[in-house]
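Encoded as structure tokens, the following chain is the form predicted alone, with no partner shown.
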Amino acid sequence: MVTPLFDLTGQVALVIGAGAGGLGAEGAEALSRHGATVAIADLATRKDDVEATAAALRGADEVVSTHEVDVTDEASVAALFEQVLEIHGRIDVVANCAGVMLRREYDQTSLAEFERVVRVNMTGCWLVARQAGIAMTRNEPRLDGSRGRIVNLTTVYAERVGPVPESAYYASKAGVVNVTRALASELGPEGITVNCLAPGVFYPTKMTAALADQPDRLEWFAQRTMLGRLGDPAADFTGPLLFLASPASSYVTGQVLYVDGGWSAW
């Protein structure tokens, strides 16, 4: 039974970066399971992955629509929101899980590569959140005064760095945190909350699949946590996302929720 605090019945949730094999797909499934009508989007090159996510949801008799988007393209983001609004009539929740990682030493990283990571992770976050804010301000407020909830994905490395050389990734994800805080300040009076989820190392996902041939590093990551294990995409990510997307977090905004097994507390 879904308690009212986590009930998303009648709400429309847009999940970006929802191709199968990623945290976004797990999030879409959780939001759908708790009553939301879900729209999922990803790059055109990930069309098959998006359809796989949609097929799983439709197999569970859930309502879902699929879309293509490039979060670095302003017109593409605007078109996505127009499509979702045309199909579903409103948008109540946006979970932006789109992101890229570049594991490369600083002196081997080109300016173009650095700028691409920042453009996808940070600028893309801002473009999506901006469009979400515009759409949500048109919603009629609910009984608690809320008009919508935006959840951005950062990382445990938002305010620290790790042993892997990826300066572009670290910089971009730190930017996501302050973009979130800034927009939370601007959108708060409109009844829209804006928060961040900061996962630690979740395995396996498409982003962490490359670590399969590095068991020593996986073990290092696991032992770096207080719980002594890596995050399970299905079991450990969906609850925190649901919290920030639901009425349960109606008085929470501008925050970073670390989902990292205690990594950031050490």
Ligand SMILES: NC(=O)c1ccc[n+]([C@@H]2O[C@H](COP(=O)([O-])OP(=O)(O)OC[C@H]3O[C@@H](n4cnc5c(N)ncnc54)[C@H](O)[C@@H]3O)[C@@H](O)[C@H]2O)c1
Contents of the next structure:
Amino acid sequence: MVTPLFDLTGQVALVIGAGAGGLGAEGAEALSRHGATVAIADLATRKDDVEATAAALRGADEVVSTHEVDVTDEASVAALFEQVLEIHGRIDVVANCAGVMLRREYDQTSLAEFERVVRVNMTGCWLVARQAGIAMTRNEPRLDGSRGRIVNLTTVYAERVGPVPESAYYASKAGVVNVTRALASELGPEGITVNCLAPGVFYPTKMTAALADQPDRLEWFAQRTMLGRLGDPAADFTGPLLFLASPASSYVTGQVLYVDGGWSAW
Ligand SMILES: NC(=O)c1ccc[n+]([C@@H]2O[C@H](COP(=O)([O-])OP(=O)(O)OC[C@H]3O[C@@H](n4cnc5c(N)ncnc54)[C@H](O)[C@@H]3O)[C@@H](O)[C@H]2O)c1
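Swap state to the form predicted together with the ligand from the form predicted alone:
Below is the whole assembly, all chains and molecules, this chain first.
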């Protein structure tokens, strides 16, 4: 039974980066299960994966649309929002789960590689949130005064760095935090909340799959948390996403919610 606090019935949720079966796909499923009509998008190269995610979500009543987008491309992001608005008429929730990681020493990282990671993770976050804000300000306010909710993805290393060399990733994800705060400030008067989730190590997703042959490192990550385990994409990610996407978080904006088993509290 869905309580009204988490009920998304009648709302349209756009989930970007939902093609790899990772946090985005799990998030799309959770939003759909709680009543939202879901639009899911990813790179054109992930078309088959996006269709598979959508097929898993489609039941008798669920309307799920699939889209291609490159979050680094302004025109592509604008076209995505146009398509979703044309099909569903409105957008109430945007969860941007697109992201790339580059594990490489600073002196082995080219300028082009650095800029690519920043472009996907930080600039892409801004482009999507900007378009989301423009679309949501056209919504009639709901009973609680809300016009929409935007959720960005940073990392447990949002405001610090880790022991592995990932300078481009750390820089880009720190940027996501202040993009979030800045847009929360501008969109607050419009009744739109903007927050970010900061996951610890969630395993397995495509992004973390490379750790499969490094059991020692996985165990180190697990022991780095207070709970002594890695995050499970379905069980541990979807609740916090649902919270930030639903009326349950009506007075929460500009925040970073750490979903990391206690990692950042030590
Ligand atoms: N898995 C983790 O442990 C973890 C930890 C901290 C933060 N995160 C963040 O959570 C988000 C999701 O992570 P995940 O583990 O599910 O990763 P994932 O690699 O499984 O999914 C990321 C998705 O983003 C898509 N994407 C990449 N570039 C894109 C672009 N230019 N335009 C549109 N889509 C693009 C990919 O195709 C992929 O489907 C990422 O932002 C990641 O940085 C993940």
